[in-house]
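Only one chain is included here, represented as C-alpha cells and corresponding to the form predicted alone.
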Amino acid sequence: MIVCVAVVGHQNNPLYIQSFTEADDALKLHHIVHCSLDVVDERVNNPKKSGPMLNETFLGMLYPIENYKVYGYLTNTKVKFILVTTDLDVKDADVRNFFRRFHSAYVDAVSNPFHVPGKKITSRTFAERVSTIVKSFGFSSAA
C-alpha cells in the first residue's frame, strides 16, 4: 500500500507532497521523503557505486525504513519523484508503472499556463489524478 508520494525540485524544494494514511504519520512521511534526497543525491552523483546508469530515471529501491520502502525516480530536469510504501514484496515493474504514470500526471500538471515553475503544484486535477493512480497500485501494469 502506498502511504506516502511526493514530488521535489530540482533544488530540493518540496513542490507535492500527500499522505494516503489514516493515522497522523504526515511529519514522520515527511522526514522520511526528506532523509531520502540525500540518497537520491548520493546516487545521481555516484552512478558507479550505486548501480543504476545516470540515464536511468528509476532510482530503484532507496532504503528500507521500519515498516516502509522507499523508491525514487529522477526527471530529466532533475525533478525527483518520491514514492514511500508500506508493501515489503513490491516488484519493480509495478514501480516502474507507478512512476510512470505519475510521470505523466506531473508533465500534463505542469504543461498548464497558469503554473509557475518551481512552485508548488496545487491542481486539483493532478490530486485526484495522483489518487486515482495510488488507489490502481500494482492491481495492473496495464494502464
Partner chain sequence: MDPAMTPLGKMLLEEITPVVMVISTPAVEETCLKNGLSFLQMLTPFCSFNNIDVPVRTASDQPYRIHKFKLRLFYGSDVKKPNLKVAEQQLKQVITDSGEKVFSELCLDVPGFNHEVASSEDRDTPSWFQFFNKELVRVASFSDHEAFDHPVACLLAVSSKDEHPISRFVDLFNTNKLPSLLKDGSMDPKILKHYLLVHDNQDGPADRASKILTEMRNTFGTSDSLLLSVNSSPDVPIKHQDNPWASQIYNVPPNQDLGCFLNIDDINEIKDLMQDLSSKHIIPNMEQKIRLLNQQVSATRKGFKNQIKNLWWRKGKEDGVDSLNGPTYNFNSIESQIRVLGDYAFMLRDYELALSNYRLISTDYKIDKAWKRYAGVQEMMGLTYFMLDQSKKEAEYCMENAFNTYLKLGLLGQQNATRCGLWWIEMLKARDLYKEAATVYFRICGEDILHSAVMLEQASYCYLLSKPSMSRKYGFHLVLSGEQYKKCDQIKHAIRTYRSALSVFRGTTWSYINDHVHFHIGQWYAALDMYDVAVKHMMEILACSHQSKTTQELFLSDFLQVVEKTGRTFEVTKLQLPVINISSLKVIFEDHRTFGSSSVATNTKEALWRSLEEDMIPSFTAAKTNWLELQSKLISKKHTLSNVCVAGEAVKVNIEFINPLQITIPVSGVTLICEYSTSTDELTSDEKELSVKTNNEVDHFRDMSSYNSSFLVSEVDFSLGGGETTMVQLSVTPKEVGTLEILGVRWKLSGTIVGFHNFELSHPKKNIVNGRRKAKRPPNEKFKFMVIKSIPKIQGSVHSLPGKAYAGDLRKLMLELKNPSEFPVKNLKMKINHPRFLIIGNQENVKLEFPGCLTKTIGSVQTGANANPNLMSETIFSFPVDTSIQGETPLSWPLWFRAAVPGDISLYMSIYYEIEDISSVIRYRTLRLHYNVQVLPSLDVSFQISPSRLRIQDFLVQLDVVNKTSSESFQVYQLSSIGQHWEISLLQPPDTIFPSQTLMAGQAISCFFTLKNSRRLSTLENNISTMPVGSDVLLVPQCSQDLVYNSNNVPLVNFHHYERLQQKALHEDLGDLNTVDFVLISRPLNNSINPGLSDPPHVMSHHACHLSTASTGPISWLVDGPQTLHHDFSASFCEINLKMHLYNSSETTAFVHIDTIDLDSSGGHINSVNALPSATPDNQVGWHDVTPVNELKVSSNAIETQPGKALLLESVSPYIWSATSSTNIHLEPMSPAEVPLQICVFSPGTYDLSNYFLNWKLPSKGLGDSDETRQHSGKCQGYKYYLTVLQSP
The other form holds:
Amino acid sequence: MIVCVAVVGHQNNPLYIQSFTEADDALKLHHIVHCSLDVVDERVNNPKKSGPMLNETFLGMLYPIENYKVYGYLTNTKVKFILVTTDLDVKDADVRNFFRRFHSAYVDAVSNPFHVPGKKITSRTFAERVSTIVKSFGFSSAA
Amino acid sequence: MDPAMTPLGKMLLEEITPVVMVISTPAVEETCLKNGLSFLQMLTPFCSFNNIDVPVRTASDQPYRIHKFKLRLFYGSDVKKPNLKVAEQQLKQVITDSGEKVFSELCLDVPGFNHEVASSEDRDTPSWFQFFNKELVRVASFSDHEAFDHPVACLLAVSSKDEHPISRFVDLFNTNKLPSLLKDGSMDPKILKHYLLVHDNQDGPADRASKILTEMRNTFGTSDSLLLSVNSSPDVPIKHQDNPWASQIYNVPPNQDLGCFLNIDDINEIKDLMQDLSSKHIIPNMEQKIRLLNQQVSATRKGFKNQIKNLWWRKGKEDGVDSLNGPTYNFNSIESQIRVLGDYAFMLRDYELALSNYRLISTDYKIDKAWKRYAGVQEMMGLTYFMLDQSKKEAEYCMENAFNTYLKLGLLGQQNATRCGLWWIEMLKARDLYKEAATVYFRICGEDILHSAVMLEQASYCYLLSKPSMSRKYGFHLVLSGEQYKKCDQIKHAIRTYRSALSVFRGTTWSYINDHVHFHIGQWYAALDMYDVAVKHMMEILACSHQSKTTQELFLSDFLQVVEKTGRTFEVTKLQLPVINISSLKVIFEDHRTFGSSSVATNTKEALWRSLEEDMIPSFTAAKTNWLELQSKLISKKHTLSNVCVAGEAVKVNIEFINPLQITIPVSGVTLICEYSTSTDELTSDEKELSVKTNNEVDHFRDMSSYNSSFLVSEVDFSLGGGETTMVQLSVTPKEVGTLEILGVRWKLSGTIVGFHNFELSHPKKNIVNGRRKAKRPPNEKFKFMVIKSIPKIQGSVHSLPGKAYAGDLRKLMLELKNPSEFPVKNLKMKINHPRFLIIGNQENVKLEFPGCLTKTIGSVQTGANANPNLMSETIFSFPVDTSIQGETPLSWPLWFRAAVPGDISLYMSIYYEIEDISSVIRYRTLRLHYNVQVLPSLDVSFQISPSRLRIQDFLVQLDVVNKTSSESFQVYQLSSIGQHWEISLLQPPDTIFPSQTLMAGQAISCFFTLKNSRRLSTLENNISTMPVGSDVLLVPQCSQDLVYNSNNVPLVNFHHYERLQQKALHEDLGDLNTVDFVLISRPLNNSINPGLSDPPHVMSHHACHLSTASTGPISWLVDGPQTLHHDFSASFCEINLKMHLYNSSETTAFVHIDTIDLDSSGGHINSVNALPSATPDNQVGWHDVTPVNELKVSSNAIETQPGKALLLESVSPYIWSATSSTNIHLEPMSPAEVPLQICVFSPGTYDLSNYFLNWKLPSKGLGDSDETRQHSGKCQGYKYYLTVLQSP
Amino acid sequence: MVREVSESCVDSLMTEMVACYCNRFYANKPELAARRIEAIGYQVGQQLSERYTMERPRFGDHLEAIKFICKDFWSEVFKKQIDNLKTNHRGTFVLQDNKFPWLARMSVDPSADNVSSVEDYSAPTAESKAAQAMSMHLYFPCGIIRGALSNLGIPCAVSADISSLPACSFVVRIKA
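And the form predicted together with its partner chain, for comparison with the form predicted alone?
After this comes the whole thing, all chains and molecules, with the earlier chain placed first.
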C-alpha cells in the first residue's frame, strides 16, 4: 500500500505531504521524503547513472529504506513528486500511471487562482483527489 | 597514488605487523615501574622504525629493501582473544570519554548555536572515530584463523636482581605458562627466542649483570642473549621534552612524569636493542621462514599433479567436515602453513607472494567449508589487492565476500565482520566512494545500539563528504544516530549529533523535522540541567501552528516544565507565544485634542476632525499677533521632535495578540515597558536611546520593567483560546513633567516565562492615531512623548441619545460637560457635523419640558429666541462668554436631535476650550465626541399637489402616508404648511380618515387637503425666510388636551431650515413662489415593542419642502360658465357666453394669448395658422419678439397639440367659437383677469370646450441668465369643460 | 479532459483587461499598467506551462524549452506555431509570429507604421501613441512567455516588437 505521497517544490520546500497510515510516523516519512531529494538531485545531476530514462519525468525507484520503497517523479518545472510504498513487488506501470494522474491533479491544483505559487497546497479538492488516486493505486493495471 | 600512503595503507602497516611476545619477571617490571612504565610500555615507543634499511629477498630471490617496519609487543598473557565483555566496557568508556571531551568544547559556543552552518568545521569528521575504530579492530585480534597475530618471536626479560637468572629464563618459557595459541597447536611453538637481561643501574654497577650475560651467552648462544641496563640517570628525575611515552599512555597521573630515570643513553640503548632485534633477527628470520614454507608449499601443491591430488584428497575428507567452523587445522597442516606463508609475505610487503598463497588457500577453505578461515583469507586478499593497487574491483569483491561470509557466521564472525567492514570502508574512502562507504557503515552497525550509533554517525559524515554531498542524508543519519545515542543514554553525543543535524534543517520549511530536532535538543539539554540552552531551543518550536493539538500541548508543557526547572522567571526577547500583530499597533494620546472615549480616538479619522475643527481652533500659521504666537512657537519646536502628552493623562496603546496554537494559553501581566527621563531636552534622551540599543536589551528591559515612580503602567491579564486574537489596550500614565518613551511590551506566559517585544527593534509601519506628523517622524520618535504639566481636561457626554430612532423622531438631549481639575476653562465653542440631525439649543431651553415647548400655547415666547435659523447654519456655536466650567458642577446644555433620514448616522461633535493659565505649552484643547445613531425608517410621507378645477388659486393636496416599520404604529397628528401664503384645510373630517386614530405597521393611508394661496400683493416685499407663517391642521379629532404644535418653534423651525437646505439640492424649483413646505407631525403610540423608543411622549416630524404647485407654469386659468342649459334649436342656434378667469402667479407681467379652435372643416385655415403660430410671424400682434429659445419651446409645445388634433377627428358634433378667435392680454403680476368667450352651438348635445390653446409668455431676461431652467413661455391645451345643451321643450 | 474557451471570448477579455488597466486603474502611468498586465500574464504562463509540459520528458537545455514554447505551447494557446525562431547563441532568442492572433484584428493609422518597441515611451506623437496603445496589448503575451520559461527554470526577460502588423516578434533574453 502507499504509505505517503509528497509534493516538493523546486526549491525543495515541501508543498504537500500526506501519509496514509494510522501510525504516527509523520516524522519518519518526512525524513524519508526529505532524503529522497538527495537521490533525485543525484539522478538529475549525473544522468549517466539514470541511463536510458534520461530526462524522463518518472525517475523510477529512488532508494529502498527499511521496508519502504521510494519512487520519484520530477516535472519539467522542477517539482518533485515522491511516493513511499510498502509493497514488495510494484509494477513500474502502476507507479507511472499513479504519477501521471497525480500530476494532472497537481496541475489543476496550482491552476487554481487562489493558490499562491511556492506555498503549501491547501486545496481540499486536491487532497480528496489524491486520496482517491492513492486508493485506486495498483488496481488500475492489475484489473 | 601509493596505497601505502592512504589511511588504510597506514592502518595496515600499523596493524598487520609481526607480533613479539614479551615475557618478563616481576623484578623487571618493578625496575621499570620506577619510571611509571611497564616493561612493555618502556619498549613500545621504539618498536616502529621509519628509517631502517634492511635488505630482503623474496622467495624467488628478488632482492628488495624494507625501510619502514614495526613490531607489535604483547605480554604473553595478552596473546589471546580479548574478552568481549571487557572489550565492550573499554569501547563504551572510549565513547563516553570522547563524548565528554567533544561536548565540553562544543558547549563553549553554545550561545551562537544558530550561527553555525554546515561548513568546513562540520566536514572534518571527529578525530575520536579513528581511535574508536582502532579499538574496534583490536577486539578481533588473536583469532586462530589468521596468522599475522601469531608471535614471530618471544622476548624473555629477566632482571639482574633475580637469582638464578638462567633458570628463570628457562621456566619463563615453559609450556604451561604459554598462551593458548601456542598450546592448542594452532601455531608453531618453536619460535625465535631472545633472552634479555635487564639491569637497573640504581642497584649498583653492572658487573654482576655482565657476569650473568656471559653465562647466558654460553647457555643460549651469543646472538640471542642481550643486556639492557636502565635507570642510569642519577636520582634527580629528568624531564623529557617531547616525551616518547606520552603519546601512547592515556591515563597518566599528573605528578608522574614518564621515564624520569631514563637518561638519553638508556633511551638510545633501548632504541638500538629493538632496532637490531628487528633488523638483525626478526626480519631475516621471517624471510628465511618464508623460503622454507614456500619450498614446502610448492613441493606439495604446485604443479598439476599436486592440484589433482589435492582436489581428490579434499573430496575424500568431505565427510569429515564438522561444524560451520570447518575442520580444525593445526599449525603443521599444509593449509595453515600456506596461510602463515601468506601473512609473513604480507608483513614483509611481498604482496605478490602473499596474494598467490591466499588465492591458493582460499579455494581449499572454500571446499572445506571452513568459512571463517575462508573469509579471513578473502579479507587478506582484498587488502593485498589494495596494497598492490591493482584491480580495484577484485579488492572490493573480496572484501564484500569476506564481509558477507563473516556475517553468515553470526556471533562467531561478529567482530571480524566489523573489522573487515571498517577496512572495506577505508578502502572505499580511499577511492572517494563515500556513498558506498556509508552503506557499509550502515551494514556494520549490528544489534549493539551503541556501536550502531557511532557507525551511523560516521556514515552520516560519509554522506556529507560524498560528491555531490548529500546533506539531507547526512542530517537524517545524524538524527538516527542521535536517537541511538540517546537509547544508551550518551546524551552528550546525542545533543552533538542533533545539533549538527540542525545545520541541515535550519531555514528550510521542513518544520516537522525541525521541530522534532529542536524539541529533543531542548529536552536533552534540560536533562543535563543546562536549562538556558534548553529554553532557547524549545522556544524555536513554541509557535508550531502546523503541529497537531496534542503535539502543541506536549511542546508547551515541556517548555514550561523546563522553564520552571530554571527556578527563576525566564525572560526572553523573542518569545513567539503569543504572536504580536505589530501592524495592529496603535498609540492613542491626547495632547490638545482629547477624546470622549478611547473608541472615538481609534475609530474616527483625524482628517474628519481636522476639517470639522479647522475654523474653530486657531491655526499656527494664521496666528499673527495674538497669544497663539507663543503657543505655536512652543509647540512647533517640541512637536517636531516628539509628541506631547499631559502629566496625569494616560497614553494608551492598542495592540493585538494572536494565539497561533489550537490550545488556550494564559497570558498575564501584560504591561508597557517605558523609559522616563526628567529632561525634556531631546538630545540627551536621544543619547540614552542609543545606549539602550547597544546594551543587551533583556537586561535593559528587566530594569525597565522594575517599578518606576514617575509613571504608572496598567496591567492586563487574559487568556487566548485556540487561534484566538484579542486586541488589548495598555496604558501608561506619566506623573511628572519630562520625557516618556514607550520601548515595548512585556507579558508573562502562563505565569512562568516573561516575553518582551521591543517596538523599536522591529520597524513596523505604525499608524499613530493623530496623523499630523506621521510621515515626518522616524519610527522611534513615535513612541517618545514630551510630558507637560497637567492641564484641565473636560469630560463630556450626551445624555439620553438613543442608539436607535425612527426617522423623524424629535428629541431633546442634554450635553453634559465636566472639568475635574481645579483650573477653569473658558471660551468654549462647539461644532457639530450634522446640523440636520443635531442642533445646539439655548440656555433657556434647559428649563422647558419637551415636547410641551413645541405647542402653540407658549409658542409666542420662543419665536424671538430662535432669532433667524441661518445664523447657526454652518458656523460654530460659541457658548456664552461667562460660561466657565470648573470643579464638580457640570455644565449641561440642551441639544435638539431629529432623526432626519433613515440610515446609520455618525454624529461628530467637537468642543473647543481654552485654558486659563498662560504658562502651559498647550493653551487650548478640543474635546471630541462621537456617537452613532441607527435611524430606522418610520413613515413614508409623500405629497401630490394638483390645481383644483373648481376655484382658481386652489390646490388639491393628496397626502400619502405609509408606515414602513415592522412593529410600530403611529398617530399621524398634524399637518402644517410652512410658507407665508398658504392655508391648508381638511377636505373631510379627520375621523373619516382615521377611524382608529393609529397607523398600523405597514398600513398606508392617503387623505386630501385643499391648499389655498392666501398671498396678497402686500406680503410680497418681506422676505420668505424671515417669518414663515403657516397653517396647521390637526388630523385627529379635536379634543381639549390635544395641542397644536407650532412649526415655528425651536427646534422645529431650525430643523425645517436645514431640511429646506437639504432638499433644495433635490428639487430644482421653478418659481419658488409657488412652492409649499409641509411638516407632518406624528406620534408613536406607546404600545411599542421596542423599549428604546417607548418613552413618552415623542414627537416625530416629517418635512417635505419645495413642493411645487405651479404645474402649469405661472398662469392658471379657469373657464367659467353654465354646465347645462336648454335651448330651442328650432328657433335659432344657441349662443353661450363663457368667462375665462386668468391669474398670473409670477412676479412679472405675463403676456397671455388665447387661441380658440373651431372644429368644423371650415375652421381649417385657423388651425393651420395656429398649429405653428411662430411659423408665421405676421400672424398676430403679440408674437414679434420670438427668441430662438421660445421658438424651440413653442415648437416643442406644438407637439403637445397632437392630442388636441386627435381630438378634432373624433370630436363630437361641432360648435364654433364665436366672438374673437384669439385674444391677447397683459397680465399684471399677482393679478387676476377675465376674458369673455362665446360659442355657438347648432344642435343639442354635450360639448367639450377644451379646444383652445393658451399661450403665455414671460419677458425673457436674455440668454446668459441664471435661472435658464425656468420656463419663459408655454402653450397649454385647455381644460376639459363639458357643456350640455338640451332641446328645450 | 481538455477544456476549451471561445477564442473571441479570450480576445475581448484580453482587450478589455488592457483597456481597464491602461485607461481606468493606471490611466496616467503606463509603466505601472504595463507591469501589472505583464504580471498577470506571468502567472497565466506559469500555470499553462505547468499543464502543457505534462507527459513530456524534461528539457535538456534552454533551446529545447524555447522550442517547446514555439511549437507545442504556442499551438496550444494560439492554435498555430511560432513562424520563425532566431537566436544568437548567447542566450537571446527571437520568436517571430507572422500573424499574431491577438493583433490580427488591430490596426494603426497608416502614419504609424514605423517600428515601435514596447519599452520606449518616446515623445507622444500621434502615431507613437497609437503604437504604444497597441504595444500595451503585447505585455500580456510577454508575461505568458516569461512565466512559462521561468517556471521551466529559465529566468529571462521578454520584450515584444511590432513590426508590420499583424506580425510581431518576441525577444527572449535569458538571464545568465
